[in-house]
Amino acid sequence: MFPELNNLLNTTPDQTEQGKLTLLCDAKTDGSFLVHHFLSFYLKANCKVCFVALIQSFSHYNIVGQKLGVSLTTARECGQLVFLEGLKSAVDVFFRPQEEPHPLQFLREANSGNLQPLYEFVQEALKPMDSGEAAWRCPVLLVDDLSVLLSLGVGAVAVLDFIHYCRATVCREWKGNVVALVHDSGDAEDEENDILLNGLGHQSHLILRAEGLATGFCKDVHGQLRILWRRPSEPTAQRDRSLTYQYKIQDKNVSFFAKGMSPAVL
């Protein structure tokens, strides 16, 4: 995890809030080092993880995760986290028998739409455990990204449906959390893409989005961070706050600074 975006949202592993569902959007940029960051800050939280990784292999989130601390593989092996990795699983679905169940079951149906199976087994991963097994702080289910389902014919609707009732298990109900990542293409002619968006920013309490630099590439600014805590029980005029920040990547490690106050420029 990275302690300056902890600062910046007022949190750390020993304070987690609980019963969130925080949107992570990246724009012109890639904002996986969000992903990062929630993932390690979560296992340092000793939090029960569902990890639900549409984009990049196990190993590459090891890799990452051992930089920042946390031993994904140490992880998985005690019961902390249940790893679905689609790069994988997107290949094993072919090669089961239909009556097999398979958390991306979708993907061999002519109805596409179907995410229930994706559900279930996030229900099951994050069910509240024996009393004979180690007790974990929350459940956090955490998605990577969720627009790869477009991608694979998914649409917003179901997709929506299938946080809805993600939300309604593992925040409500177990009192856990909810991280997803969206990628905005920014193509306006997307409609897919900006239904998930807008309905997913209406049900979050808070939202992450990078985005790139106006200006093109910086060696010293990678691109800028804008965040938006929001309460949406509240009436419009009360529920919204926002920062936004500038930020470098490092290798272990990410740095945020006002815009303009770049070390480099100053």
Given for the second form:
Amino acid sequence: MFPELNNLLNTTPDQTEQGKLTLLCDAKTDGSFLVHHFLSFYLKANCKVCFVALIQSFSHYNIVGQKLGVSLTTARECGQLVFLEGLKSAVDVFFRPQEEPHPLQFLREANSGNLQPLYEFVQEALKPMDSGEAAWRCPVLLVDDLSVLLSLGVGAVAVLDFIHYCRATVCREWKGNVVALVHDSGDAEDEENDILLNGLGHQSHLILRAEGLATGFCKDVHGQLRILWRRPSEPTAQRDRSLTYQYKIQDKNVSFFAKGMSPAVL
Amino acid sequence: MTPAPPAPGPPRPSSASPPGAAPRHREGERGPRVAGEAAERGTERAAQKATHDEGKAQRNGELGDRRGQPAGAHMGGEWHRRIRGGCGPRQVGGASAARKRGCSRCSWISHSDRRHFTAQRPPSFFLPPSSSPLTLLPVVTCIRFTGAEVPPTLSSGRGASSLRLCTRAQEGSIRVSLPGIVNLSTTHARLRQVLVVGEIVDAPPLGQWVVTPSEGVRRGTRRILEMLESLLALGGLVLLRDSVEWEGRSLLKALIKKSALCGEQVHILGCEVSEEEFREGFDSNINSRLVYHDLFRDPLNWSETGETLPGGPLEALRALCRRTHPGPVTIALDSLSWLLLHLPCTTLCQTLHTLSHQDSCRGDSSPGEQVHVLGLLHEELHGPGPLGVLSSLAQTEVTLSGAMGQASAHVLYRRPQQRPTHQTQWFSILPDFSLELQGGPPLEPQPYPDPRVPSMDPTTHLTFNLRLSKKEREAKDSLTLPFQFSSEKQQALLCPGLGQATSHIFYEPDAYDDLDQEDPDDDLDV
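In place of the form predicted alone, the structure of the form predicted together with its partner chain is requested.
Then the entire complex follows, led off by the chain already shown.
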């Protein structure tokens, strides 16, 4: 969790907004630092997190999480974190008997199926416990990332449907949050990716877009972050709809500053 | 340094003007006067004024003088009485003064104090324009005409008709515009003339005379009416195209609210937002008119609880076509993009066509009942093909964009058998989903300030001369250019024997020259 980003988004772990879909996208740069931020943020906010990690292994997130002050191992052991490690479990699909449904069942199907098994996995993971006492604050679904599902053969409409159902269940019914990362292909014209990105953009409440600098790589400024609030929670609040900041990623922190105000330049 | 000019002596009041005439005042001369002099001047003036009777009102500086005079002495008592009907001592305010200045029929303040008003009432109070040029507004309940006869229409000032208005000065006001007169100052001038001329006669019954609102007010309110109503006026399919940055759901909800307030029943096929989120912001009487068909919770029947509409989205859409509820109805599709992604484009377009032309199918529907279909479309999600098809199906197409935090709608109207018309409107949606029109985006401040240094004339301080003297200019003008074929040159060429010999070249080849006419380059050692 980066305190400066919390300030920009006007949230703290103690008071998180509920029922929101946050879209993270990156263009020409790597936006995975946002995923690490939200993972540690929601773990610190005492929410139950279901993390569908299709890109990196568990240990990768664990190491970065330790730098940010959360331990994924402890969280997984006490039940706060449900971790679907896509890289490991993808292999299990082929060695499991076919009757048992697997979240990544679509890998086995010849034509692009739907993501209903994955949705059922998420539903199972984040279902509020019937014990009555609220152990965790609100359920959170984190997906890293959705573009790889397109590469694996799932159609853009199927991914949109999956997020639609997650939104209906997690956001609307259980008042939780959904955070998803999508890569923006940029110049490479990928129609499916554009449909996915724009479709999610229309559904989301907050869009964080990490872009590389237009002028190229720089040692002191790693990129630019655009924040767009789409549906303000209070209709009367007239806050800024769009903000742009530049950032530099350090070892344990990401520092944000206004455009052109990098400490290296001033 | 030149010595300062001698200070002018104090100007004598009546030095430059003949006795008996009003001395002219110039603004600058008021400065050096001192109080004593003013008093001296004042008594002198008072003596002069009693003798002359110009009709022109004197300018400032003389109010103090007239306090002792009877009202109207400055313009002659007879004339003044005729205009104002007598008035009290020149005072501002005071109940007695107000009553004396008021209309003789009602106790309101006379119009002559205020030359123009601006309508502040909401547009629902406007009556439809009748044949007479003035429309009555509730703020005015007394209109009196001064004139020999009462004209059925107010002509543009010719004739002795005139207008005097009594209106409540506190509660809003009206603006009078005489037909054919657009310029406000002309209107004021007309009113002034009109008030001066004529006598008071009885007004006709109030219902017959109407006062139209001014051009600006009428335009503004008409724009508000037109924006939402004209979007709904054509009937058929209204397509709202939005983007990620400029969302269109609030405009859709504003249109739904307008339809619901007009008494129509609204069916909403909701695919993208839940019912609670959609109904948020509407008050209860509007919510009672909304029927929400929920395709959000489980459109594809993944949960298999049996709650979903059987047949999926297509069946839900077709069910809307088959409703038998009489009366005008509005169908809102939120969103068409979702339907387009899940249904084949041709099926969707055929269903939409059936939906929007429903009244022509049923024989018993009156022509006033239209089916409004409002469709929200996210234009980045689709290619040009489906977008073009839906656009051609639509009678009204609204494309949302904006600049600098201000949303704008570009509306394309496709009226039957007329050319499509465009209109661009800047607007904002208020929290209760009513529309507010804006003038435009706030002007961006200049990024660079104007140059502080005034640009210098570069032709000063040159080491060469850029200007021509008179002789040089004449020589320049009379010069004939060598390759210009003027008449003199033509004559010279045609008559060469007039003393100008054409030039010849005389060449004597020496021993080493080997002139070969056929190969002129023969002597080159190539």
